[in-house]
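Consider the single chain below, provided in structure tokens and representing the form predicted on its own.
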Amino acid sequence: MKLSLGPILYLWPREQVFDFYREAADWPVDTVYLGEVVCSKRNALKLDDWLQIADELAAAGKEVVLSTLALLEAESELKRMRRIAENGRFMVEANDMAAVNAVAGKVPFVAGPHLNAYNHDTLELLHELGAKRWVMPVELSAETLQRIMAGLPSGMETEVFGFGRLPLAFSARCFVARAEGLPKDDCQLRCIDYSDGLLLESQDEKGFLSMNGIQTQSATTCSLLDDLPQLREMGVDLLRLSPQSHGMAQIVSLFAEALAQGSVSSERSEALEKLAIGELSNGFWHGQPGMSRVGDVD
């Protein structure tokens, strides 16, 4: 099983993004996903910038994949998506069916986690269109994945979201703009003030969700570190680590060490807990509420 680095889901300053990927070039990840997935207003980096970063990562030996928006609402966004699909150099992660249509039959692609791929028939169709890999929707359990993988099209890889705040939903409304008392069309890109999302608490002051522009995320940070033996046994090909604003080099190292040693430990889990944003959870993987944490490592 290999490690992948998912696309940055937050709005970070331009130089922070470049610095992040300069460091990531030396991390023990095999695949790196690049690009804006959440909001088209976050355009400090143009496609040429992403391609420059992609070239540098490819030169460092990484497989590079360009990710597309998960929610397309305007012709300008379709135009940008088509440019990504037609880049001619790097594989594309299609995060909605318009992107699938743009790459179908032309180049191999990754069926992203935001497609509704929940059964064999859907995966068979995506495979016929050119998908060489699919990323499991984050709300599915290990039991469900086991059934799906039993009928997976031959040669199709499986990737699982293994670390990070879970991307749960998208909306045409910008939650951060609303929280700041701003209209969506004049949001002033206030997402940049929340480098890991805006925490939403329940009435008893417990973390419930995290708002990331038009995206709703979990308040907890999903971690399948303790579940690595099961993931490996099931034959999962890639485990996705979703970037957070600090400690990512150490987080990648913890997962890489666990994979190399073929085991997990309480010390490694405790170290990860100190680095993660919010409490750790793995409920969905175990068929429980997503915010739950199931199992302890001795």
Contents of the next structure:
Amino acid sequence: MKLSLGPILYLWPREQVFDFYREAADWPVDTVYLGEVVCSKRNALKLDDWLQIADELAAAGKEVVLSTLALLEAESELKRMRRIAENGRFMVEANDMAAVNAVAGKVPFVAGPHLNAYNHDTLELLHELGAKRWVMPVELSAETLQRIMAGLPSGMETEVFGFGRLPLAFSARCFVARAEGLPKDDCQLRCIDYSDGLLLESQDEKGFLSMNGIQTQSATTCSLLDDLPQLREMGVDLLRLSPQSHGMAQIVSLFAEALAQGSVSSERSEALEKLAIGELSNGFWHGQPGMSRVGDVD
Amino acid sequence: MSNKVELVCPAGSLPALRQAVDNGADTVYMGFRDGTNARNFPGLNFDERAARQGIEYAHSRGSKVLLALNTYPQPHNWPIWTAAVDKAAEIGVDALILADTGLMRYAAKTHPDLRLHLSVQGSATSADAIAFYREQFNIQRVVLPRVLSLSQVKRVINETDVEVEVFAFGSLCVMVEGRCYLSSYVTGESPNTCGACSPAKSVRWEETPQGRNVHLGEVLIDRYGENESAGYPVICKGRFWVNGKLDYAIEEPTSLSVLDILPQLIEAGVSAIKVEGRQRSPAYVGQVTKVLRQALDAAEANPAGYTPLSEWVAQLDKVAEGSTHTLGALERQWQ
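Can I get the form predicted in complex with its partner chain as well, since the one above is the form predicted on its own?
Okay, now the whole complex, with that chain kicking things off.
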């Protein structure tokens, strides 16, 4: 099993993004997904900037994939998606059927986590159209994945979301702008102030969700670190680590170590718990509510 | 697009179906009594016998019947969904409303003459995405997610030859339909997997000194004071703390209503407008159908002179969530 670095889902300052990937070039990840998946207003980096980062990472031996926006509404967003689809150099992660339509039958692609692939027939079609890899929707369980993998089109790789705040929903509305009392059209890019999302708490003051612009994430950080032996045994090809604003180098190291040693260790789990931005959860993987944590090594 | 705009109304039961047909629905939509549709609630929906009766009732009065099979089958339950497709074809529904790509492929192959609609749960928000489903499965209609502004709806219509259906009235999904896992994050069940959002079995009410608490699973969704009327705990309509402020951080309890912009929707070229609410009572369905029938007829007869009658607005607000309405994402400011 290999490790991948998911796209940065937050709005970080331009320099921070460049610095992040300069460091990531040395991390033990095989694949790096690049680009803006959440909000088209976050355009501090243009496609050429992403291509420059892609070149540097490719030169460092990484497989680079360009991810497309999950929610496509405006014509400008569709244009940008088509330009990514036609980049001609790097594989594309299609996060909407519009993007699948742009790459189908033309170039190999990754069927992203927002495509809703829940069964064999869907995956067979995507494979026929050129998908060489699919990313499981985050709400599916190990049990379902096992059944899907038993009949997966041959040669198709499976990737699972293994670390990070879970992308749970998208909306036309921007919840950060709403919290700031601003209209979305004049949002002033306030997401820049929330480098891991804006916490939403229930009235008994428990962290519940994290608002990331038009995306709603979990307040918990999903971690399948303790489930790595099972993932490997099942034949999952890639485990996706979704970037958070700090400690990512150590987090990647912990997962790489666990993979190398092929075992679960409570020290590693505790170390990850300290580094993760939210409390750890793995409920979806275990067929439970996503926010729950199952099989604590303690 | 000179054809008349179709009024599509919900039927969660045979009495509701009759109410819809009797009050002027051009088309009704229903689901089977299981997880194959996105309103999989106890006591709701149709077994085969009721479905046949409903189709007979509607067809004999000139109304069409659509069947929603708009959840996402997984390998262990796949045969239930394909059997539902076969059954729907057999009993003579006028079209299937599908969300899952794999199931669409099955339906298009197995029943090439059966008309297919792409469900709102299919999350197609652009002409490019619609083109994908058109090319692959020859879909005839798309139901647009409630995330597009009116001008975006217009552009989609201009750029596709697939019929476009939009929501006209009812509960407002704030998130892109088909891409929301909030419910399964809290309860383990989602619209995609189980046809249920915030399922009733996960709801727990509790009287406390601070107020009346309502939990969904382990999460406190809202707390009501003595004089506040309590609503159903849908996650996106709860009150939460964000940046030190307690508020409806995602959306207030409110219903979508396009009554104010019917002439614009007609002019834009929508083929159908849809009323949400298969989970609501026959009386609700009758009331809403009646008002929208009148409004649609008035808007088509005289678009320039159209203004919503205050009695229509009052009647709809009476049955609306939170007794109030919004245009939702159709209006840019809402976003």
